[in-house]
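Shown here is one chain on its own, the form predicted on its own, set out as structure tokens.
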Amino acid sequence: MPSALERSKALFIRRWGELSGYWGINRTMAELHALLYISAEPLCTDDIMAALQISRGNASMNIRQLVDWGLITRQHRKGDRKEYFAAETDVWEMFQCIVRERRRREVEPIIETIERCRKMAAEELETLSEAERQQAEIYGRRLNDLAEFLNAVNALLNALLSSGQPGIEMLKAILPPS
């Protein structure tokens, strides 16, 4: 039987994966960064696919996904020929990741897009009947509005990526005790 510290990293490292919908990945990936973030020592793949019972393409499409993202990095052992992997141990530089590949895959893509929308709805609003026209104006003010809250959202973000811990240490300070 598993002791209770073993069961624990599993507990972990399955609820992680659960979360992973949150942050934009699949549950393997999840489960693989709370595997080498829980890590006393570097993985290597080998070791990887044996704790997470996953095969060694998915392990390594994983793999290369966390090294993108800035969540993992490689390592070398002398003598050894294998690579082996290590999380990113500050919760504040994981955050930052996550945070910045976030933004970069959904937030600035939705901006542009609704940029596009208000170029091309612009450019014939002329020819529009007075019906048509009051639909796009309508249009148009959601538009903006969700620009608007996108951009401040974006906005927050860069603050908040700018400011560093000591910003959320003064984030904590006003925000109410949970």
Second form
There are 2 protein chains.
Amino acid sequence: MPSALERSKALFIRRWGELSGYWGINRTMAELHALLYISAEPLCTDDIMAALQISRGNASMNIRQLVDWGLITRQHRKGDRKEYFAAETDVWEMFQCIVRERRRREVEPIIETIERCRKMAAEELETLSEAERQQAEIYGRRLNDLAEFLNAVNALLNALLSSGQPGIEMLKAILPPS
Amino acid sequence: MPSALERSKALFIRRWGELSGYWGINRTMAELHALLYISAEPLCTDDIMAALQISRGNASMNIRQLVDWGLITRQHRKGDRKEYFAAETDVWEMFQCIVRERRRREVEPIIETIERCRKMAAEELETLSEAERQQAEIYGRRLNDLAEFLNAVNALLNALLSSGQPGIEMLKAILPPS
DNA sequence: AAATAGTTTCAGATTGATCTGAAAGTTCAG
DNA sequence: CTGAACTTTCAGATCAATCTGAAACTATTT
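Mind sharing the form predicted in complex with a further copy of the same chain? What's above is the form predicted on its own.
Next comes the full complex, this chain leading.
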């Protein structure tokens, strides 16, 4: 029978994994991250395979991705050829890694696409009938609204990312003086 | 050969759909939303099926979900038994719908789980060895940090959601006076 | 109350994402 | 250079999410 501590950790890992679906990352990657985040010591690949019951290949792939995101780092020990992995434990740093990656994958591409769509729709406008031209006008306005909003979001994210180390304090500062 | 306008719309819909993976919603739901967002007129189920090349069942399911999220609304026309659907076109309202739903699905459950994990880990502490107790201490600290951060995020989201109609202006106000 | 127009549901099919495990690759010590 | 220790890759297997389509259901008209 596992201890309450073990069960608590398992629950945390499972839940973090379940939420992964909403984050555009896969379950195993999220579980792996949770495992390292709550681990007192860096773990090696075999530790991870045993803890999450996954294959070596799967572990390797997901470790690599987490390293790419900047959420975990490789570590070495003197006189040991194995690699060990440790998670970033500063929550604010973690958050920045995630924001940076998601902005790159989501916000920027859609802004870029909207720009392309606007250019494309502007072509051939003169060849359209009156009714079609009205439709095009509405379409253009919708794209515009969205682009304006996304640019504001993007600027906000930039501000968050470049705000050095004020960390959680900055977030709190934004809040209404409750 | 479709007009530039058609191609532009198709591109926008496709791209919005591709990004859905990062949003925890499925591709069709995102495409359906994009289609309605850029449409000048409300569309009926058959229009949607034709535009996206999907089955009636699929259309029905995804329409329902979008209605649940509050991103589209049902509309009726005098002397017509069909239902028509229109997207919320105010970008700020749209954003609020999404934030509300995602907070409910992601932020709140993980905060709740962390609380449970903390309670669970606190049990049986006295039965642990010295080494284990140190591990438990670190684990508790990590959960703490995360909970603190998530509570700040949650409060920020609440502020955004309850901020009435200042809309994009508020977002901009947060930004550094560039 | 029967016919018609439209909507919803859900079992099974399809598709796409993820995982495995063995082979290939890499690094290092001797 | 060779072997040992470890890591990465990737073709095929597995699994989960999504989609289809036909039947069941609901609402409206005559």
